[in-house]
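In the form predicted on its own, a lone chain appears below as structure tokens.
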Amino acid sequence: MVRKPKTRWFDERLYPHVRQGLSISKILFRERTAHQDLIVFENPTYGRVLALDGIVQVTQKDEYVYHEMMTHVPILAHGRARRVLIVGGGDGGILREVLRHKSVTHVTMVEIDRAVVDMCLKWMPSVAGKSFADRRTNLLIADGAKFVAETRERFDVIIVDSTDPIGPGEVLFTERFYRDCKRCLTAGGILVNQNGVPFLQPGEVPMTRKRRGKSFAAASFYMAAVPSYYGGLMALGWATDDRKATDVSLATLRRRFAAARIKTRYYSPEIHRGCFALPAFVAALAAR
């Protein structure tokens, strides 16, 4: 009799009393860096899996839904965005989905760790594709926080890419983090970050609520299905001076959509009008 061989697990344990598995087809990469542990591994389901300090943070067949709602949605509220900040996001995702928008004319990314960009380019290139080489790319290696405390640029959008409050990322959820922010931003600028799965982590919403808010007028939050993060809808943060960027007519988006020629495989106009609408236990979170 042949035994088949033993499956082999990643237990992401983010959640005290809940834990997601994947099995293991085999591991392709892993390295402790002087910020956090990496590990890519291939997966049946979703292709190939980057984790970081034990938590999935991309599959290369779901992430285009996070990286897509943490872009354009933005962008298209804006509508005359040209000038585009990214803190993290090391895999090259949102600064692919940027870089699609060719009235964005400047983009700077700032990522912690070097070894997330070599190790996506070089095990999960298809996220990334040419993104890094654009010459509208400016890709510094840098503490994100500390960029956005002494830079003199300014951006129209800035987009936090982070991992989980807790760890590296933990600063990027600071009051201080989100008042920079605010100062490296034009008049009518939108900071988007993640905000975590509130049904897991229902701390999240109201904290990162009241840090943005002491800083912007509006904030608030919009939601995305993002099947490898596991608890149901994850929340975005939003934070603007703009009070009617979360209410863009669906006319104006769908020009603005049509403008950009931009093929999309979760995005829409209309996923664009309907994500601010939270679910009633989000919003009793964000209110209290």
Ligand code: SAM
Given for the second form:
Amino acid sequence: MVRKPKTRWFDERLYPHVRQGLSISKILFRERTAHQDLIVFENPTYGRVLALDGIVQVTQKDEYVYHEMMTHVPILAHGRARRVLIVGGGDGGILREVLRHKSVTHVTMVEIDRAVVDMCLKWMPSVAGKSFADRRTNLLIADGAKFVAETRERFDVIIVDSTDPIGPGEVLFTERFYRDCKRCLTAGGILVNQNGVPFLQPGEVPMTRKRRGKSFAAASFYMAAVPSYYGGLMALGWATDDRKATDVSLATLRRRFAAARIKTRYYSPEIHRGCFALPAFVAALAAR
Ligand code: SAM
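Please move on to the form predicted together with the named molecule, as the form predicted on its own is already shown.
Below: every chain and molecule of the assembly, starting with the one above.
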């Protein structure tokens, strides 16, 4: 009898009592970088998957959801974004979406781990495409917290595409970091950040709301459904002093989206309007 080869599983254990298993068809790369454990493997459902310190970061098949929502919501809400800062985002997905806005003239990307950029370019090239070679891209390999504390550059939108608040990403969830981001934003600038899955990470919403609320007049959240960030809707942090930016009319969003001439697979002006409507339990967490 020919024995079927045993299926190998990637076990994501972000939570104590719930975990996510992805079958591994093939491990393409694995190393302990200077900052974190990095693996790229193939899964029949998600395609190629990048995980850092055992946590899924980006998958080929569903990355468009998160990257479109973290990028087009702030940029189209702002309406005049020219200079964008990305903190983290080593896979290049956010960078790709930002550069699709021809109105954006300059993107600085501060990623702490060069290996993430190199390995994603090598093993998941569909995510970044040619974004790192775009003349508007300025890639810095550094700690994002140190960068915003020291830079003299100013930005209209800051997108914090970080790992979770453990390891190198922890510093990107502090009051000091949000205060420094505020210092780097132009008047009416917008900061957005990866803010976890509230059903399984309920503490992250009140924590970041309090910490961002000290530096921004309008600190809230918007929601997106990212299949590989399991546990329900994901919260994305939103912070600005321009309260109007949180409530841009559908007509204006449709006009700006049409002018940007961008084809998307998740984002739409209607989703943009709807994503700020928080589920009651998330609104309660944000009001804590
Ligand atoms: N979309 C993913 C998510 O929502 O969890 C995040 C993807 S991206 C790969 C996360 C990036 O943040 C990683 O490349 C990691 O190296 C980077 N990172 C973590 N801490 C950082 C820091 N302090 N400064 C700059 N980049 C950092």
